[in-house]
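This document starts with one chain, in the form predicted on its own, laid out as structure tokens.
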Amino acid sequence: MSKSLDKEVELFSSSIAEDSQLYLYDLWGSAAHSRMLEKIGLLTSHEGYSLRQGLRAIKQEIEEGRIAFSGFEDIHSLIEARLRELQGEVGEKLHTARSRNDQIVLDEKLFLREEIINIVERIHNLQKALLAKAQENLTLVMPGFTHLQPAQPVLFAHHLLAYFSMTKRDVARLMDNLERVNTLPLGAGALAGTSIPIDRFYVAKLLAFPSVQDNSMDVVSDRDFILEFLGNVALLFIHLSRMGEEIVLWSSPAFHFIEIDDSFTTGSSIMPQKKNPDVAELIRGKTGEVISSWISLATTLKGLPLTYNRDLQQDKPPLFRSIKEVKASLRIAARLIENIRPIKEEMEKALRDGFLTATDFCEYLVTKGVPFRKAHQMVGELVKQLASRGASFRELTPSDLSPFSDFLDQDFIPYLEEKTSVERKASFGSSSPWEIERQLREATQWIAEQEEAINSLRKEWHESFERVLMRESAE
């Protein structure tokens, strides 16, 4: 280059303001790094631990905030420009055999895989949540929806574990997730490789990936772990969007079957009465956030020729910002569902509109012979007698049950009671409390079997980075 790079494009093209938050996983890299290239036979000892030595020492003045990063292109670049500062000219020695192109890969799945556990861990916490209320109130019956009409009774604790059960999948995606990134990219170089007889194996040993990843082109231009993150993030937030909007519902005036606690609720500025639930209202709006940064990343890659573009340097603000958005509203809501408490009593008064037993008297019907589409008929012409009287299932007179005379036994009554329903449900997953009970147990010994897994990663991971950086111990 016959000029030095303008000021205002220098300062353009910089992400040192968000890949800083990468430091310590580009540390932790560069020993790795150094580590094999000794081992190789390209560093001594002496210049090995020079290095990391100086690595340490980077990290320290980092945490103690005696570094600027103002001036720098990049994470990489500051390390490496103090490193030679630090140690001489073995300093210079440290870049051999990789590039920035397959440095940044490392760092990102290096800083992602802690993430996700960090992700799953809080979504876990909301779930013990949701199980411990669900306990709470294992008897209460509350109406079930569709259209947001009334439909069958069903019981609030099973209403609760159908959020447990969308997260549950959301663990699932994180954690299969976490196999695509947990593949180490080093030694990709810039894209095509490198002359130099690299053991990539053994540095994904020392950092403890599983597996190598292939090709050195996909290597530095794959930023497919990152899209299927934010992808995943951005379900989870559309399941905390919606377990948000039925707090939002459930405790307006026109259904009134929760009240929040007043420190999870503001008041208006100007109506002295209201009692807003913010908070619920706050995790349903962080969802378009969240989705837009997927399309955000999508957008950037769509285009893009192999193997590293400048545009890849993007992926990082909208990474970054989901991941604070859905951590931050993953520990606000587990609080939230802990601060809210039903109303049994206009819960049981919603049940008596409705005609929510209407199916349960199909069901009748079908155990005593009748098809189900003519139950289903019978009872809907019931049904429209009584409402156009306004009138409930509480108020039937013998001339409405003459066409079903036939049919009922002394058993019949029952059948109409909207509390009892439940209990007559059979079906596996249904909202019986044998079933509610089942889905308690199996849902705390899922998550005891998660987390023993994520403490183990966790375990292993920690181990690695104590062995790699922190430690001259032996291999």
Given for the second form:
4 protein chains.
Amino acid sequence: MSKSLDKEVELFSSSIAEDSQLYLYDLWGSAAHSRMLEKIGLLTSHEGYSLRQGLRAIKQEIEEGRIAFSGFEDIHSLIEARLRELQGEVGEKLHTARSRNDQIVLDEKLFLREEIINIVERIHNLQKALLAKAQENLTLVMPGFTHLQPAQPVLFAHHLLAYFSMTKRDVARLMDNLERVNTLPLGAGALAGTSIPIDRFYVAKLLAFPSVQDNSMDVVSDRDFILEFLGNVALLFIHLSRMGEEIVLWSSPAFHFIEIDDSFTTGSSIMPQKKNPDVAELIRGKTGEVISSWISLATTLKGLPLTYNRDLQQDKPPLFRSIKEVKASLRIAARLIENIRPIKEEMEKALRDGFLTATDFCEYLVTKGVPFRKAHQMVGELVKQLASRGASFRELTPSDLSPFSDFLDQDFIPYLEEKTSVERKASFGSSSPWEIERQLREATQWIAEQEEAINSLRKEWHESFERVLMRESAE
Amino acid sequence: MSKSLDKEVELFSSSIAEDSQLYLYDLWGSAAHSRMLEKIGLLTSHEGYSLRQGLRAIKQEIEEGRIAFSGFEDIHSLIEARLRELQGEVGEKLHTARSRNDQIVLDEKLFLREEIINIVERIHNLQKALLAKAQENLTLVMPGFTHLQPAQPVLFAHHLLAYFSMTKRDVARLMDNLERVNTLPLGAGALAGTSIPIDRFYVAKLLAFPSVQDNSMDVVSDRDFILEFLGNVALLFIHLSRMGEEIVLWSSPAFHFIEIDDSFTTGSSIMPQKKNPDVAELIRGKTGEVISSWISLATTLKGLPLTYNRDLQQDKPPLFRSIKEVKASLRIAARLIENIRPIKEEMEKALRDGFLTATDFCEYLVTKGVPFRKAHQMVGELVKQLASRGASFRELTPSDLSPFSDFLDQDFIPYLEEKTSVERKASFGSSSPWEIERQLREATQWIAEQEEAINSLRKEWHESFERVLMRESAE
Amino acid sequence: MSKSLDKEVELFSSSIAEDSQLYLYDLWGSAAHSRMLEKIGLLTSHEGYSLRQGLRAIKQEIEEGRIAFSGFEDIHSLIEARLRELQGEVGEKLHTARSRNDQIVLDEKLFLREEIINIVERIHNLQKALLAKAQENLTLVMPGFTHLQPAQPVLFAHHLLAYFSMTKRDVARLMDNLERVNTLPLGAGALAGTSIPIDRFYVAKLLAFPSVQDNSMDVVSDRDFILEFLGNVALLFIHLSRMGEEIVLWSSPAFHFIEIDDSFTTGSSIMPQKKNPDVAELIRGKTGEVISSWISLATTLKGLPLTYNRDLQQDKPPLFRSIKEVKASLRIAARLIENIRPIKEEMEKALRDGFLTATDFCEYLVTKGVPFRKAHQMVGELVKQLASRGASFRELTPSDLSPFSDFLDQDFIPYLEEKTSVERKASFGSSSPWEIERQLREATQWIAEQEEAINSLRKEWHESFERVLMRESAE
Amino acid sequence: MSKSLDKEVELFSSSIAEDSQLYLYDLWGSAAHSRMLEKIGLLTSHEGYSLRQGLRAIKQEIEEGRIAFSGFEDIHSLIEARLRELQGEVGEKLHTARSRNDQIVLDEKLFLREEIINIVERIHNLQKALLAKAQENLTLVMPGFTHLQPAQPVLFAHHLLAYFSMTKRDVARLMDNLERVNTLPLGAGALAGTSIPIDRFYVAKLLAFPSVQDNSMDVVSDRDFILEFLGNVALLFIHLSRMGEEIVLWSSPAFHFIEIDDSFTTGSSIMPQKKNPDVAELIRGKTGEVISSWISLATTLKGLPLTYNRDLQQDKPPLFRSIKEVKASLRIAARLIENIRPIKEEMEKALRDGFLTATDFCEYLVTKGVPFRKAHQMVGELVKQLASRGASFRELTPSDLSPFSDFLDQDFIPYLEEKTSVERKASFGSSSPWEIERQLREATQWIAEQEEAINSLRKEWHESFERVLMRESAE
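Swap state to the form predicted together with another copy of the chain from the form predicted on its own:
Once more the chain from above appears, this time first in line as the rest of the complex follows.
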């Protein structure tokens, strides 16, 4: 270029405020690249050592805050420039057979695969809090709701475990996502590959990637793995928002199903009596930021021609923002669950209103041979009559029951009892105490297995990092 | 209820305009439910037969257009009501141990697992069109672009195969999604399970579900599988939008890289000379509808308390809309690819502008021992000089080359030749002809395997449908 | 074109399923165009009459269902083709100095300006329902909430009027929007204007457009007025969603602040006792569809080069969908408000819990010279002590009050009374009964003025329609 | 509260990282509040002076970096606490008759009304750059495009002015928005107003608000003005994205309609010949962030019950993000326009391909009495024949023209000349040079008027700030 870049343009187009977060991954990937160049004879082992020595020095400088980021276009340029300063001409050899176009994707994949694991770990922590709270309250019965109307008695533990089921799917989606993240992009060059006979499979092995991403034009255009991740995180956050909503509801005096510990509520600047469920509200409120992060990247990608376009730089703000929000919210959500206390008496009081065992009554009649729809209609009539005189199932009179006389045995009265309704549940996945115990057992087992898998991946990556970048005997 | 539903409310809250599309799945699931009720003794075999006879009759009535949908709240109510009319009191028994809350999820899962397969099949068709077009043009070289600026020579086939790689990931995501769709929800009841000892595993076997969904409160609240699907379809559509953009660009006289067959272009109402790439534009334009479908459901789900809320009815418009758009666009996209013809001369002309082999020159110098960054700088200088006098690599003079004299052999001239640049590419995934042939081979193989897997699923489901609903010897 | 359009392409690219809704506007605009062509001498008065006779005939044919839409690309082509059939060669003259590019924008603007008025009218109906319900319950006190925690006593009417204030802003935004819709696009041609000396100001006068849209390249690229509209409708729907949420909450037995009339609630297929607020849930749930309509068009428009691109055809699905949803929801929302009945006793019961007059107490102390923050702290302490022994302000003992002894007169006890708290409110916009009466009065006045403005516009447009298209003495 | 807030909760729920940006507005509003409390006798003039002295001191401390923000919940708490430290007990009086719920809305409105003006000013700067570039190139003709296919000759200035028209609408929308921002919220209290006889109209006058926002429950729940703003900014950014797309296209060698100055393009890390339009790409790419900011807040607001909920705190990240992005992009976009140079020869070359005057030919025939549709068909046939033999209008033979012999005079040949086509344009808003001159004149006039209006507002606000907070003679 005959002219140097305009200062404002430099500032406008710099991504270093964001991608400096990736420095560790850039150094790690660069070290692996240097080892491969050595293997294929483009660097001597002396040169390779010197480069990595420089990379290690830069790592230390960054971590000690001795490098000023501003003024650089991106983290890659910064590291390359500093390497040239520290190690001299050999620094000019590192960029051989590599472009920033494939390098940035490598950095993002190394970074994101770790963050996926970090998020999964925090999901596990939330799940453990849910399981522990369920375990503590194994026999506690509450009204289950549909349409925010009391519907049938359920176990409080059953309700908590619904969030286990949701987040278990979140983990499954993230682990599927991980497969598409965990594949080596480096070696795609700017877009067309390279005439230098690089060994991409060797780099993959060094960096613990199980596979090598194929078509180079696709590689440098591809941000699918990020959009998929943002979608997964948004769905996870939708689950958190539903939990947040319920905690707001339950802690409202209208319900009063739970107390939130004082250390987890805040007051009002004007109303001295207030005790607000701010944490639950904020979790619910942050959902917008995460849902919109998906839209941000989807909008950016839509209609872009191949291959790399500078628009792709805009993948970072939504990615980093979502990760930050989801990690913070998962952590505080787990602690919030620990800090709620169910109020048994209020739950029981709510059970008594609303004919919650009407379905049990119908199912009783079915066992006596009444077709379900007829039973439904008969019980509906009965409920209407009771309600019109302000009575509940507790106040049944013989005349109320006369239409049922053909079907009722002496044994039917307990069927109307709300607290024991769950004990009659007989189906897989239902609210019966035995089912809940099974669900708890299996959930605990599943978390243990998942944790093992995660730890094993983490160990593998840590070893790669050490082996590729950090550990090297002086020549 | 003491009063009947207001007429306007009935109309406002009815979902039958949409869920009538699910009638086949509602009948199929109902047949399976009846067989299970038979197995556990709540229906006699005579009753079961009678119910299924009614379901078959309703199927025929619907398919012959003899049933008026309007006036019903949803497809479930319609079928239950008609069953009662056709088969009498036994019709009142079918809803035993079942709620519309679990029934609708069953219908949606039966429906969606088939549509996923249908979409995957249409992706395969698009992929085959891409592979065929690549195969026909194996040696055709074009400029590869970054920032919409010519960057390096690539094979046209390489570019087409990038879309194969993208859509291959789409298939992987949809098949992962399928696992979470393909699990039985029925048996969750309204929210709490049931006191009737139903056999959910038997129903799963009948309906060819490999697993049974656990926690019943989660089951009736869960639309995750749809949101995940909408996200996957949106990403697939983003790929189509990028292809659409490129076809619009390439068919513009400014590029003129392709001709679209006249049967695939439209004219102008005022400008008689126009030949517009409307299909590509529409595919690109429809992306908004599909991206927004994800947002539609995400917004609906955000902050909903458990379990079923009527808001969930709004899962259907975005689901049905997305499926319709993506199926139509995939089909026409495959045919659009068949109907484009690359213009070799224009691609070659474009190759000659823009110093596309500058990177090749750098890589040549690297093999001669010049550090890459130095080579990059030297070639950059040369390009600047040539450009300033309007010359290309073809017009190099000895004095241009004098700075390189230490590094150049006689063999270097072919390195500047654009058409042969791809032949020098040596890396896995690159634009070299041998790599493209490998990619084509593997792609063909992969499609064949996938098709087999899909056909096997489809066969299994078809057999379930026949066995459960259609095939029954009269008593 | 040497080949005719592929059948599938024809189907894929046709917009007639949607734009046939615009037929009336297309006929109206065409009639105005013909009158202008007459004025500038490009049509004889005989030709003009003949064309409009044809347009009137087509109107009748469409309204009597005698025209098959399918097979046409769009409504413009259909009308032009039919005109040729009915009136012969003169039909070929109508498209003079007009392109579908400016014609479709005209149709959309004629359509949308009416729909804006229709929506504003339905907002007024909802507002009237709110005002009527407020008027009926002028003195009813309920807890006002922040964080879904009871905060201070407010008038039920005050709460309802908050929705009046929100929707009043919606009207203002829509009327601002209308100004940008209500400007004539016709005459932009395909993109560049025309060499035929058309009189755009005459057309504007005929069609009752107060102004003519300038730059022709902008005109045919512009869908801003639709995106603005979709944003306004989304915000309106967010208000409806908040109202929906509150009706769901209030009708839950946990609150039981209102009863919804039976004709506005639905039952359960399994639980005979249920009475669900489906209408409120559906209004809340439909918000996703409307919010996402904005995203749909925003995504479509993003990054489109000038001028017309076929992608713009995709403006119609989100536009028509939003209008349909918002009109239906406004209508049913107004009736829902009419069908709720506040439960005074439950509101009063809820008032008694939660120290709702703590702020009143603070404000009392302020008038006695205590700095607010100190008063806030003292009352906070008192509340904490009372709460710890399960007491309310009703059970204050002298020892509770001793820290306040310097500031309390005999008059302070009524300050703790919840039901009269609103009567002490003194600020503009507050919950005092006098303020509410003022708000009601002003609201009624404002609606009356707005209705007049709307009726006047509607009349003007109706007259243009009659004068331009319908009324014509035979030659 | 019996327990202090958990440390992690404190961190999670603090908004000070964002709302500290509002300190100036918080101080300004607090000063006005103190003056009103003085007026109604709740503060002595000594107390009022002392409070404002404290506020001024805090302003200085913040601006000199002497205040640590972290550890505070929000900017209001920080200022209140510091005021107490600096001025003693009087600091406890400032919060009288005020809640953070109305205070934060005040701060946001004071802030946003200024930022709207700032953005409008930057739009004017972009518009001036467009007008200047148009003025420099008044007679430059280029192909106008539809469907990215050359359609008709247009003036380059006409194309630039299309962006003036778009952004003029953006200004109109923002100024309409301003009306809804520029109304006083303070005095709503926590939600219900206050029993203290505050004078809200006096505060409005002090702070230069033309009106006072009514219903207090609405006031503290209302973030409509922010969502409206985000929608307006998103639409403005869509315009920028379209301009960015066009600059990317035009600077691609395929078009080569413009050169971007070297100081506004960047190179490649691997390809030494590259000159990339990064600024235009980044502007286009940033659209996702701004579109998604609207979605973020829309999702947050959807379904929230009245009145204040902590979710509302999440209005700040999308608001601040959008303002930052739009201000930076507007500034660089103006300079980008200054730094492009149209390439006359390339535009002329492109004019010659593609029968761009076919419409002119049709319009000529119309003036000779041929019905437009017939002319369209005849010219279409001619174009097809010419194209099939690779000829243009320049190579017309007498036999080509024979079908037209009845209609052609000697004067018709210039009608096919592309460069003069614009001179024949006769309609308002068209591409004729006289029209462009008119558009330029009116645009310049409009900007001047707008600037005056803006400056007057800015002056008024500045004076309020000085009068209310800064200027005070010591007692």
